[in-house]
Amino acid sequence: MRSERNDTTEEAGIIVRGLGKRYRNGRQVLADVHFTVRKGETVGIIGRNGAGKSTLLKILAGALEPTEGSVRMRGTCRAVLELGAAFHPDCTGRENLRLQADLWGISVGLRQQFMEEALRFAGIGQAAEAPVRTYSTGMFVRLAFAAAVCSTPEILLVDEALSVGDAAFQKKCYARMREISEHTSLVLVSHDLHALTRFCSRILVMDSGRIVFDGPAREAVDVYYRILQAAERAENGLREVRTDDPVYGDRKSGVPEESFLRLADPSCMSGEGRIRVRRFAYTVDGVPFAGSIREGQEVGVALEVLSETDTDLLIVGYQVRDRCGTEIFGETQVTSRAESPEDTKQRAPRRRIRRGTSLIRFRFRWPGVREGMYFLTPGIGIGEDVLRQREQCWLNDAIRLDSSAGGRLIYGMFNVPMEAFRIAEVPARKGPADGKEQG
């Protein structure tokens, strides 16, 4: 590998061409690796894993050679791979900051600017005089995160850093790295979509050790998602199927066919179980078991239930969650008066279910949430209403679906349109020739 250090800002930058890299085991990781990192540009990096995304930010640190292929650093390169790898865990919190200075060559004039300020970024307060074996996780982090951006570096590599910590501390790394990224080359690895689609200017795709896209941030999380649902069919040894395909069955209702239901995972299931979900199936737009969805895609659910009893009361609905498990948005066939065809004449939704073995499905429109991973659960329930019911089975956080926003710029969790909107001029208020208002 080539290293090109340079002090001159207006030359900072990666330069990256043709690298790869093979183990002795012949395992290839990298392989015609090409791309180029401008001054002041932010680049994410993103892919599954076992892509190659870490290896490449190694080999650009320099913690690793590669095999073949060159990398040009025009500028001095700070690396948040392993957080406070570097540090000594006898010493102190100050003390660390000063070898991590010497070890990066920051002048003696320049030493004690770059202590404090890393030490104020930190909040730590009086820990900076402990040993750092002392600290406690987010302490140690957040030492560690600050002595990388406080050093002003041309180039900055952080690898999956930005998980750690709390929201807060979270939310000042990255007002920081905006705060650089006008002089600085960032290069970010993340699983955190929405907030590299927010920050990056451009993201690279990387699948099975090459780059597959090069370009804007959200085409990126498309591509992405696209290779999910890929390797999910072939995992599950599932072709591309969708509900005009005669195979398929049932293209009215655009939910599962019968002969693609699962066993439904016990561990999963609440609630009295006289009514229990024995197997289930969902599609995305007729995709049977996809990985990843976006924004106006329909979802297809169905499920084989056994039933211990009559009931003229089921309710069935959904509940989806984000990897917090914060509930986001859900409905039932009752508050969302969902009929099915035979219904129509009736007064009311039929809610009947006999004992034995039903086969229940139902669809919706995906909404335009942010980026993320989101976690759908199947349920249901017998009473008069959804306020009422009695859980019956509900297959928590059964389905994992990866949300792209599809280009769409969401400022919350999601968005919600706008009905109407107009623009009326108002005309100018009269008032006595003088100009003094009327009393």
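Rigid core (definition): largest C-alpha set, two forms, superposition within 1.5 Å. Residue numbers count along the first chain shown, from 1. This structure is a prediction, so every number in the text was calculated from the model and none was measured. What changes on going to the form predicted together with its partner chain:
Put the two forms on the same core and the Cα of L143 is off by 2 Å or more between these two forms.
Positional change of D214 between these two forms stays under 2 Å at the C-alpha, relative to the superposed core. In this overlay on the rigid core, V132 has a C-alpha that sits 2 Å or more away from its partner position between these two forms.
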Contents of the next structure:
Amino acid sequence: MRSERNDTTEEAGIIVRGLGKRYRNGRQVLADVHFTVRKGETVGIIGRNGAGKSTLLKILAGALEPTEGSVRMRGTCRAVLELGAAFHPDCTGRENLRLQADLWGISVGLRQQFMEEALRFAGIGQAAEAPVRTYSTGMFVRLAFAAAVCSTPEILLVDEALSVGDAAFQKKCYARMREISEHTSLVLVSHDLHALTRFCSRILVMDSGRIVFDGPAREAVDVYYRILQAAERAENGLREVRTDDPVYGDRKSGVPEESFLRLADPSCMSGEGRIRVRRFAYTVDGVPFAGSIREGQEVGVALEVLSETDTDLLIVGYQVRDRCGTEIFGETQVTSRAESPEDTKQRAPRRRIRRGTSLIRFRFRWPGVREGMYFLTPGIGIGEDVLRQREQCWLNDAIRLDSSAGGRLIYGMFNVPMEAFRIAEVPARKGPADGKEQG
Amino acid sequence: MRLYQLYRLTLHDLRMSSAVRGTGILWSIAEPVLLTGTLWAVMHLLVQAPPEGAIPYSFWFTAGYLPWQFFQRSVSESANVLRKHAYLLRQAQPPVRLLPLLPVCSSLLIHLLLLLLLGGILERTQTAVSPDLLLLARVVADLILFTTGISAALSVLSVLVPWAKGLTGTLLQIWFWVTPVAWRMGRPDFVRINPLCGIVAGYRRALLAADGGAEIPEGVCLAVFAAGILCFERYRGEIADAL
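Could you present the same protein in the form predicted together with its partner chain, rather than the form predicted alone shown above?
Every component of the complex follows; first up is the chain already shown.
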């Protein structure tokens, strides 16, 4: 999609027209890329792996030559590309900064100031005097990023570099970028959608070497997730489940049928194992084994379990954790009082399971959590109640889902909507309590 | 700006190519000076070669060896210069065009120092008439053009053609023996098509007023320079892909 912004040439920091790149092996990685980044604008680029984001950034930086089209960069450009930097591995951090200052044309008078500022920002301490080949990836990126931002660039390109830094450094980097963003055109490539949507006013979505969307950040994330889901369907050779499709016999419950079950990985199982999950399947809005999800979509889970015992105290549930392992939400059939259509029809107790093989199915709706990667753990236990259960079989983090907020702004982990809101004028009171000083 | 970058990169290159860490660029410069001095001493004291007219063989040899040494050092390093400095290509607006000039510039620094030393010794020992500085400047310029052309082409070809780098060492050895560094120009005549014959002869004429037996191939040097730069520009876009 062509950028339709009316950017005048004077305002533009980066102008890209008809850009294409074909590698020597004949692989076309970019085609017909057009966009403009205004001075002081912050633009994100997202896309699946292999979409052409890094290649595009390298071409903008001048590290790669395009085979078609043109790039005009108006101003001094710095780049932190793919965890790399123009550092000589045998030189110390300080020596490398001096070399960078020389190459960037920083005058001798300002060189010392630049180096001190960059070293202070990088916060690598005594390591500044050690060869950079001895640095960890995080330290390397710290120094590379510090060198780039402390040289007051007019254009700054950052490709995934911040993903290796610790949280405190990432925060510092974003704060610094926000500081310089008034007079610097920023182009960021990242898979951290949460950070990008907060930081960038505009996001380009790339797919198969083309820009397929250029617009507001939240809409861009939605487009990106639609691309992800389409790609997953194509890769797995799966179709979206339609309710009138006879292949998916369980039309009403919307959970996957037995023929789609996959063997559960024993390495992610925990529990006593008297009731054990053999195979499992899941769907997102009818798409089996989908990798992405957004708020409001339905998750269906099917567990084929082998029970060595008869029990009337079955507890089936799930837990969703974020990538740091923090438990975000979860539920059991006991506490949610869910009943399957079969339960209603056959009046079978919701907590009874017989010795042998059974198929357990449940579904729930995905809440409005913030963008990011989540892991779903389906689990089975036995017990009077949830707090006093004996864990039988948990498939820890067996299902990975990349969640989009569906264009909504999420302020924390998730939003809790206000149930009431009202503004009322309070009439001014008269007398000693109206704020006058007492004598 | 570009000249300043080239100057800083040359110093950096010399510092980093020094075999003895911590000596800065001193060892990088001292090493070839010591080697040339040793070679001169061996030729002067041990090799009983007859003088070339009034000129001792050691001086005659060194006057021809200096341009060869500059050429050989520049070309052999240019075969590896892009890989060696690949880290510089990972930054925004990388100095790609400067990289093939680095071996030529660092070798030139050493070459000029050696010329100064040889000129000083020749003056002191009054071995020959005073050096013809104008002719020397002309022949040094020709040598720089010729070497830059070869280095530029080789730097990019060694990245794109895997066997080019491996072949460079062998070709340089053969080239040394078809260049009249250690022997007097005579028959066969076909060796005169080697542009370095004229350059070596030019150095001897300028430094020792000795008849070199070949003309300075100015046109050829200019053509090689232009062809080398064109070759580099033609394939420059593929360097990053290949690396």
